[in-house]
Amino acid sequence: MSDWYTTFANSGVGSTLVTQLGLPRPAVLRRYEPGQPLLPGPAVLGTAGEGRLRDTVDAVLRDAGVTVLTADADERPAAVVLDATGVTGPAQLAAAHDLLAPAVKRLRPTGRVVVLGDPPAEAGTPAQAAARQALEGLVRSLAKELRGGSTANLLLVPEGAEASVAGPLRFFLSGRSAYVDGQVLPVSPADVPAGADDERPLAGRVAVVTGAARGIGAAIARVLSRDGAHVVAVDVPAAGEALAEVANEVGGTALQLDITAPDAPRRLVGHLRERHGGVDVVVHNAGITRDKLLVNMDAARWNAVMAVNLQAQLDLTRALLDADGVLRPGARVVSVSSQSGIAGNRGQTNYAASKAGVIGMVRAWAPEFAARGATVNAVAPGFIVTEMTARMPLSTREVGARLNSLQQGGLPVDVAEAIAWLAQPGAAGVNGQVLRVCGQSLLGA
């Protein structure tokens, strides 16, 4: 599947005719390859205030191949990296403003802005709280204002959480977060392994895939195995022969499986336990939709809803925590949440309501994780094409594709890549966190 627009406007006929017509051409998005560079060209590195992650962030991108460039270089850069860390009030924010205005009219397409500031809610003053909460807005304006397929991000870094910088400006930087912008992504204080494998981090693990069958979660099957899991593929036995063959595919294990079955957590644990020995990530991924206005719709379509999309990750979550031994020190739990979570859909009430509830889920067990040396985050994606966004009527699914700041839809792929990417070892110090995939969607916070 692809976003029909983006691919007929980046034609030869296409390219030829969007612009007669003075119509949009969104940009073909740098997807991450393995094998390929962190970065496609140079980056420019600056700061604001004190600044103490430049030298951080100098290693990681050094550490990368990526020629580190001064703000006033004549070269085209592929990334602006601005660390904000340490300002103390609006007047350091000028510094903001006189990096990044040069850089970025030169920025390449696809390129990327990543922004490091400290958490506002931790400023010892107003003016420096003010200064802190500034740099979001900056960074949401900012990727409105991008073209080119580039993006904006902004990492939350508060002190001490200096080791869990380099995971999330990687991914911020790379090919995996191209359909992520315009967030903000707080990381917190975590024991980061050294020496990750940057083409395979997921190694030697064992990661559960729900509802792998078609559609988002094939793609993540597909990923997670392609960073070197091994993956436990689970769906309803309806669809079978669709499982197998993604198993097959990855090279993986197709376990049929009614998530809201009352005997499904003890199966899946004892599954996991007997055939794999423990699992190292679970994704949430299985969800259903029964939409209708809320005064038409039915206690069924309701309690469906909220079975399949929320009440099974609880259930089979508490499960893999009791089970002694079953989840592995330093696991990783991702949830999918939605766009509609936050934001709200007509006609949605049950989905919304059971998306919104999985934010919640994540938020609420975020210390209990902690505790373990484990994490749980949850990924709420935007418009994404798929077999099932296909089947909207037009003028509801173009809307819906082109409302964001990268003015197409995403892939399932761009949901897979953020899922494996919190599934890594250095994602360890992302907790709790909501990520939005959703290419800055202008629906919603």
Contents of the next structure:
Amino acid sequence: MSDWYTTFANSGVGSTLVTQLGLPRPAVLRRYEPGQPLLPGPAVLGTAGEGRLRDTVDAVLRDAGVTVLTADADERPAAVVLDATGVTGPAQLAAAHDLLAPAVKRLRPTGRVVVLGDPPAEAGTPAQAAARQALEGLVRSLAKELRGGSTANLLLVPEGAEASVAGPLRFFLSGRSAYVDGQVLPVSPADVPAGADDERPLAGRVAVVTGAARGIGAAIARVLSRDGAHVVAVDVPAAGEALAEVANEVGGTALQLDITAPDAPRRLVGHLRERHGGVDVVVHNAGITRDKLLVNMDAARWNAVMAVNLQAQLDLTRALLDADGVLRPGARVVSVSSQSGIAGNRGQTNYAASKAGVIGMVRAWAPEFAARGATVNAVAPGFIVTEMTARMPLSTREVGARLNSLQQGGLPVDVAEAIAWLAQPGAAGVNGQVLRVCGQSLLGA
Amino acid sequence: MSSSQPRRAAVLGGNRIPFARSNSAYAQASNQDMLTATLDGLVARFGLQGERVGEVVAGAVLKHSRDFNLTRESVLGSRLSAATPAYDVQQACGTGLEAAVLVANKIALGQIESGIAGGVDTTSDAPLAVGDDLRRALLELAGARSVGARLRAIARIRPGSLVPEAPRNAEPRTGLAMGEHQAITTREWGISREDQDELAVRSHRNLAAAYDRGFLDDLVTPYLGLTRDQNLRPDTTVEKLATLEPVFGTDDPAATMTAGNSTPLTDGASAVLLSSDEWAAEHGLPVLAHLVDAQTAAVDHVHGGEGLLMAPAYAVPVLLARNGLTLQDLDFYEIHEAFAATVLATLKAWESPAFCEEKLGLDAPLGAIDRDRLNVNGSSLAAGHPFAATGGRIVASLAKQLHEAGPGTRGLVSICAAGGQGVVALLES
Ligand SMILES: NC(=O)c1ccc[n+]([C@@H]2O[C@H](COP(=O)([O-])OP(=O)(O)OC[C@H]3O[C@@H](n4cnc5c(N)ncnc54)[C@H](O)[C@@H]3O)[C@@H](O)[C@H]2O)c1
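Can you swap the form predicted alone for the form predicted together with its partner chain?
Full assembly next; the chain just shown is listed first.
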């Protein structure tokens, strides 16, 4: 499933037509492929404020073979990294402007801007908090100004979380974050294993993906398997034929299971224990919609959506936590939420409630997971081009797909990349967070 | 291995596609299509992509000439390693179980470590043969060297020779359909219409309940849009079945066998994964049960006066005696429901002192069984019976049932087959 408009607008005839009609011409995004370098060109690195992460960032870039340029170099950068940790007041933000303005002007298409700052909540003075918070406004606005498939994101790094920076920084610079734009991601201190294998970061791990027979779930199964994991693909028995195909394609196994069945937690735990001795990665992706305006919605629609999208996630996760030794040390749970759970959506009170519930769930569970050296996070997709959205009326679909800074719908693989990255050892410092994969959607921004 | 006792083959699980009614969901699917899809479902369930399994053994009762090397061709089309050897077997309706016995025996002897046993049949895509006249004429035509000879060969073809011969579900030596044979046995043993209908209803209820509790979640993979057996009627009742007209033995005004208590023609396929305990452990696959022993028997339904489908009644006592068991030592019984009356006549024979003494040469009858342990997850009356696929369906689901019931649980599989044959096997968890 591809975004036909993006493909068309970038073809020979399409490009001419699109220009003449004054239509937006969405860029072809830089998406990750195995063996790809972290960046297709050099990076500019600068600081505003004290810049306590400068050396960390410099090491990440050099380790990845990226040439680090000074702000005034002639060469066009593929990325600009601004270390704004330690800004004490608004005056210091001038340095941010001074670095970014010339560098961003020369930024190559599909470029990346990553700003690192301190969490505003932990500021010592109002002026400091103001400067820290200001970075958010800067990054979110810059993300809207960038063209050519470039993105801008902000990492919030508290004191003591330096070791947690490398993984998220690499993610935002790489093609794995193609459709993640205008986001603010807080990291926390964590034991991050050194020497991550970027080609097969999940080698030897067992990953469960629910709703894996098609759509985003099938893409998640493919990406996790590409990254080295053995995938246990779960879907309802009725979807078994497609599920078997996905499992065979990714060299994993198919488990036909309705996650809302009363004995589903017991069966899943038993299966993982008996067949794999445990599990490292759990992706709660299965989800359904039963749209109706609230006043017209019957109990069946409400209950079905809650059961699949929320209650099953709670029950399965609880059972995995309680089953001795099944959730392995360093385990990762990633829940698929939705933009609707953040912004709300007409006709989706049930769906949005369930998806907002998921966000509450991962936040509440984060400390318990952290205590086990594990993490639990949510990914909130925006408009993703799937068989489901392909059935929407053309105009609704085309408008929906373009209400974001990248002017296009995301692909299932974009959501999958974000999830697979959260499952990596290097993402240990991201816990209890909601990562939006929405191209900086205008909804709920 | 130092002991003379060979090791036992483990049953690790199975896969089948839902069984379809003839000329319906699978009307366009060939034997090879269905067997390949079934193997692929098994591969997905057990993570066997690219695996070189010791041997794949399967068969079909109704075969096209294009089904040459059917099992090997299906393996080549599947996700198993292309270096997996395979061969075809055929023992009528006993094919699937016999395939499992063959695989288990090689595992027991240490000749292979793992194997897949299967079976497939289609009554929708059944081979149509040309009549003998046309066949001779065509052979002559192919061999003709001159125009004249060719014309002479063509001239021999008459409109009447163009009518194809459909395969008949009839015994070659008696010309009687299987149902007609069973009707004779049904009458001999005095099996009532009510008992047959009740057994049929139970089969539907048990299979429906098995689906509802998720028992079939890891035994069946949907195929071509079909997610459950098409023949299954969860809400059928004895009253509804009582309204059906008899279809076999109708020369008798008291005929009892109807479409409701006889299995319909069906399309489908099944496969079972077997291995040594070591192979199972290496692959992280739990053992559901072991295939302990098996026995075949045959009766003379042509001249010997025995019922065509009664051979299992002879095979089971031999199997039990060899294993030092009584019929009541078994925890679960899977007796293939070719017809409801087949099951009932077999049970009645084992209860009959006369039959057990005269025909089986036993001092005492085998006795009655606890009916609540019979075909507990439904059988062929509800699921349907694609001939060669039935054995695999039963072995996999019985093994799972025994595993759920706990270690040391024993189960019997009994399957009657055309030609007066029977294949039976003993499983233990
Ligand atoms: N497509 C989008 O634009 C979009 C946007 C935001 C969020 N999401 C979320 O992403 C997830 C995947 O969406 P998709 O577009 O791929 O949907 P999809 O309908 O294509 O796939 C969902 C899968 O979940 C399975 N499933 C449903 N109920 C189940 C149950 N009880 N047990 C096991 N499996 C079950 C379905 O059979 C299906 O294969 C969902 O949680 C959805 O809410 C999608």
